[in-house]
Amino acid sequence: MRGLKEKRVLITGGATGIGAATAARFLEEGSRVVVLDCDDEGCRRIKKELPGLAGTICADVSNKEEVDRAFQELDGLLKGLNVLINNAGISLRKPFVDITLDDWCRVMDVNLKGVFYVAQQAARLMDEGEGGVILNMGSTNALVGSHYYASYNASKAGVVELSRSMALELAPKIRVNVVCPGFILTVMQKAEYTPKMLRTCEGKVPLGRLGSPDEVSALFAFLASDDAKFITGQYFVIDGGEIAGGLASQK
């Protein structure tokens, strides 16, 4: 992708999963990266698997105070950030009737709180310097209904609708775009679904099969490219078709 080489960037959720992947891209394209992660243990692990990183920082995205030290670090690794993908999330998979007010905070916090937290730190890092584009984490649950997802699809609904007014707002210095994937078979999805549940999906799918975190980073990739320059505002959907025939609101 044009106009990655160099550029600093900071990846949230970043030690496993679609993050580590969008790390390892970053690299690939001759980016000065750093990840931040809430896992000390997958901070050190992604730090060995990825030895070009800028470096590591352990944060929650949740805890303002933490993000604030964060960034703190970030400055001393960086001098400055021009690319966020802001991906750091949780889900809970839960009927609606038995979530839990503990529940529903913990998956505000995290998914649309602390997309909050590091999206405005970050827009007024770049704001200072050159500008930048943030790419926040979505999720086609933000489109469409889903069963036992309620916490996780208000919340990632909120992370669409908060990044279209941050495009507005931040425009023309800043880029604000979401990325929304549809089924992407990571760590958390392993853990979430049984193979069975993970074959229903895949027959949800019209391309056959579940996405990679490897295409998700490169949609990311693109998006903060410069081949992406007059893009901003806007929602990109990655899911094999799911969403085309509304087959994600089915059981």
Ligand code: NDP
The other form holds:
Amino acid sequence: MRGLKEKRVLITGGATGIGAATAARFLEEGSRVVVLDCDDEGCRRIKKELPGLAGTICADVSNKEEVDRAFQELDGLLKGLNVLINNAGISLRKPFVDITLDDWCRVMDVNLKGVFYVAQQAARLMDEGEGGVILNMGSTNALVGSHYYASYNASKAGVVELSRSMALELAPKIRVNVVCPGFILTVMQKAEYTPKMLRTCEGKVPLGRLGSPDEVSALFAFLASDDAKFITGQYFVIDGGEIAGGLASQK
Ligand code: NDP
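So that was the form predicted on its own. Now I'd like the form predicted in complex with the ligand, please.
Below is the entire complex, every chain and molecule, led by the chain shown above.
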């Protein structure tokens, strides 16, 4: 990809899954990458797996004080920021009537408030510098309803609308887009889905399989690159065709 070499990149939730694959991809592109994650052990592990990282920061994106402290640390590590991959998120599978207020708040705190806190800090930093790119993590769950994910779906729909508003206000110096994956096989999925559920998911995907974290990281790299410099305020679905048929896709 053009224009990623030496770019300063922050990836939240980068200790595992899609975030870790994205950290590896940006390192391959010659970027300077810092991973932020609430999993201390995961931060240590990824630093060993990807020795080229410029650093790791242990922080919870849903906690404003921790995000403020993380950006002070980031300043020491990168002295500015060109690309934010705002990826950290959690999922909750529960029937709508059983979702407690605590469940609801936790999902919103991480997936929407966390995205907001981190994006706001990043935008200020990019605005003081040469501008940049913010890529927020959505989901196909932001775009179509699904059983048992009401809080998750609402949080991700919020990310899409937040991102469009940010794109309008932050242009032309900062581009903002959203990546909306479908089923991507990560720890998050393996923890929630039985093998039978995974096979059912595969059956819903026209391309006949779940996606891989590498495939999502390639989309992040493209959207952050100069090849995408006329693209802002959009969401990009990467789902093997799962939601292409609208209602017809629901099996
Ligand atoms: P994983 O659970 O594999 O990785 C997420 C990472 O983020 C973990 O290291 C996790 O730490 C960390 N994290 C969780 N909460 C916080 C927090 N409050 N602050 C900082 N770090 C945190 O997830 P995936 O890679 O599967 O998903 C990444 C993103 O992609 C999420 O936003 C998810 O909603 C989205 N997505 C994923 C899809 C999929 O099919 N996998 C599909 C569509 C969207 P810990 O392990 O300690 O919780």
